[in-house]
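Starting off, we have a lone chain in the form predicted alone, written out as structure tokens.
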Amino acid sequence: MPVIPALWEAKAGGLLESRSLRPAWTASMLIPFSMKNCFQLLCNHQVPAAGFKQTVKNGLILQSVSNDVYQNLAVEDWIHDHMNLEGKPVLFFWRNSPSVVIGRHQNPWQECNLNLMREEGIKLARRRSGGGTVYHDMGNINLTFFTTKKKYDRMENLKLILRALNAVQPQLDVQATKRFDLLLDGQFKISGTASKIGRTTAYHHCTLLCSTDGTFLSSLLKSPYQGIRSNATASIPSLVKNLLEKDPTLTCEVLMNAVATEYAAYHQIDHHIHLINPTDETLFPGINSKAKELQTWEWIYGKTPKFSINTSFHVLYEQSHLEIKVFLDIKNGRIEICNIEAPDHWLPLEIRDKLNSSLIGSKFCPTETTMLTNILLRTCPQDHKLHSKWNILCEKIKGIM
């Protein structure tokens, strides 16, 4: 899949300018968002913003210049927490470099291939909304519709997207479902939905598959881990298809502009897409701390609902295979109960008990397990065969993390 280059770059002084890669008619819709007064007008602490009153009178259309999933999710949190959306809805476009995003109440070990993600350097993020797991890359558009709680309406937002798609390609057969997905040709999912409803504000965000790497998507969103028991929200697998496969003119830029135009017409606002830098503390005071929190192990893994693993694997010993059984209870991402069973003649009971007790309370992750097992190994007798068995067992255990 061709890489879509970043179309905007920072220049001296922090302003952002359009690059010549974008057609002139498209670039005219995008303007740098250096006007912090415009944002302040929308915030609860309102100040006059001479010259931009008409721009922000009824709402805004924003687009992130960052492709970092944590920074873009932090924008959602910031707008939800700080903006006064009464009569001023906001549409936010954002795209990410390759990453997997799970729902607020999901189990990452159940939803994706964490080992493959580590190998490929794919980021994992947990969002604050519910719903299922999605794969993001530069071929996927994320759209977030911010409104007051009273104006929250997912189906109305999806109908708006449908009108935009029909405006650029009338022959497209796309329909919204009762689950608030968008289906192409009655069977291929091109958009999934999630939302967060606060005390006074709400947001509905959805995806739009344009030219996503389908091979990566299918391999990353397939958990290899066996024996997991959990009450976490489970994703529902679906057939997917890119809009670009249907029509090569349906690029991300064309689709975003079409949705922006339809959104502006519906809300009777200016159709310009305002570019924002999610790391700019002058526009979003405190936003970098929000992005840092979203990157912490405690948020990504520690917020996983309690679950258990009951599995087994085999090791080769003297031309036969021995079964090793593993039972774990994990709460807040940490091992609460650990019971590893192996034949006594292969690994002494004393050694297994040391491993079981040392893992209790530790993070359910390969890095911490490696550190703990290396420390324990130093306390064991200097027996080459024993150390070899120990390393095999530890590698197997890390394989289920």
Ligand SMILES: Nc1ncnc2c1ncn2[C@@H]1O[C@H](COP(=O)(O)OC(=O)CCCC[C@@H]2CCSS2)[C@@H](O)[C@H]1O
The other form holds:
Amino acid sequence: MPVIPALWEAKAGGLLESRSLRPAWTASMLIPFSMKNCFQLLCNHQVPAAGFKQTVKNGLILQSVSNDVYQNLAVEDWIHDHMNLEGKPVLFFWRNSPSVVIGRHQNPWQECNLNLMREEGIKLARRRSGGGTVYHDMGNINLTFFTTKKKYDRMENLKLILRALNAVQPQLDVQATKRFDLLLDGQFKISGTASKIGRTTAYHHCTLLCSTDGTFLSSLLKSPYQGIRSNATASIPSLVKNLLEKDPTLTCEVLMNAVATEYAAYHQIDHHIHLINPTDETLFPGINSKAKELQTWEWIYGKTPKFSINTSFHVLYEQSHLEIKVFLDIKNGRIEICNIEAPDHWLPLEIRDKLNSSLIGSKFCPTETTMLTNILLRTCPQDHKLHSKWNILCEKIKGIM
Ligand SMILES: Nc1ncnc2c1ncn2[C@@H]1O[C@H](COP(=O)(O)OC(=O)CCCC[C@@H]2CCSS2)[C@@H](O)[C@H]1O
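Output the structure of the form predicted together with the ligand; the preceding block shows the form predicted alone.
Following is the full complex, with the preceding chain placed first.
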């Protein structure tokens, strides 16, 4: 949703923006709201601000002004950890700039094309919920339904989305599956689901494909890496379709408003969508450190379940192809066992052994490997031929990371 900058700037003076669903933006839609009251609204054990009592009593609809996947995932963490959702469910809308989001127990090398993502500047995020890998861009809406653990009901939430879709376009044939996907015309996935259940609270989040770049989606979610063995959760690929392809009036804006209207009706709450800024520490104390943690290498790659790689590649040497075999064990994203086997006549044994032992303990990542192999190369004899073989080998190894 476009945020009118002037209105958003006004928030710095203590306004929580709010939007009525039907009419366009007007200054009167801003709900005056002090930062302190805002925190009270969101936090546990706090008394809501007087002017907000009714909304707070039965539920709340939020939308992020950020398109940063880590900041938005941090909002989910924050609400999950700090809000008292008893009798006050929350629906949170968010959209991201191009990102691939893997499930809590997944292996990114198995799920996506990391080289392509680096080239294209696509972010990789690991979420706290389980399940498979999805692609997000501004044409994909994410919806998070927060409730108490007792009230957690994925099918109920999906039915609510179906009612919203039916309200804006009664001709649509969309059904929920046993896996909690939403299928268009019986075969095209338009929504995928995942969830996190805590001690007392839970959330169900799902996507809704409106106008996502489908070509990009499928090329990014194709792993080029061979020979990976692991027990990580595997994604379940489907044919996907955008709702906008079916009906050009179904923009993200229209879809979010329709779901908000349905949610408000169901929970008998005010249908305002409150815009929130996920970097606002007055509203969400401690949120920036949550976002930071979600961006660390240790979380994104380091949490990958232990896996092994058994692969090989070919290098051209004196008009023939030589096979180089690679066996790796990777734990917490770091190389635990390393066996790179190149023929002795191509690469001296001691150099190969040096490479194997220096990679042990290092991150399975091209940047760290470049650093290590550059250092190692300086200790090698000044031999032009050897250096060029070394460079070829290192580029090949980095290609599998
Ligand atoms: N954005 C989006 N929406 C729907 N389906 C998608 C999307 N991106 C990819 N896919 C398809 O789903 C499969 C993976 O299906 P699979 O069933 O394995 O996984 C999921 O659906 C997970 C949904 C997670 C939703 C969260 C909500 C907020 S943060 S992410 C993938 O291979 C594609 O074929």
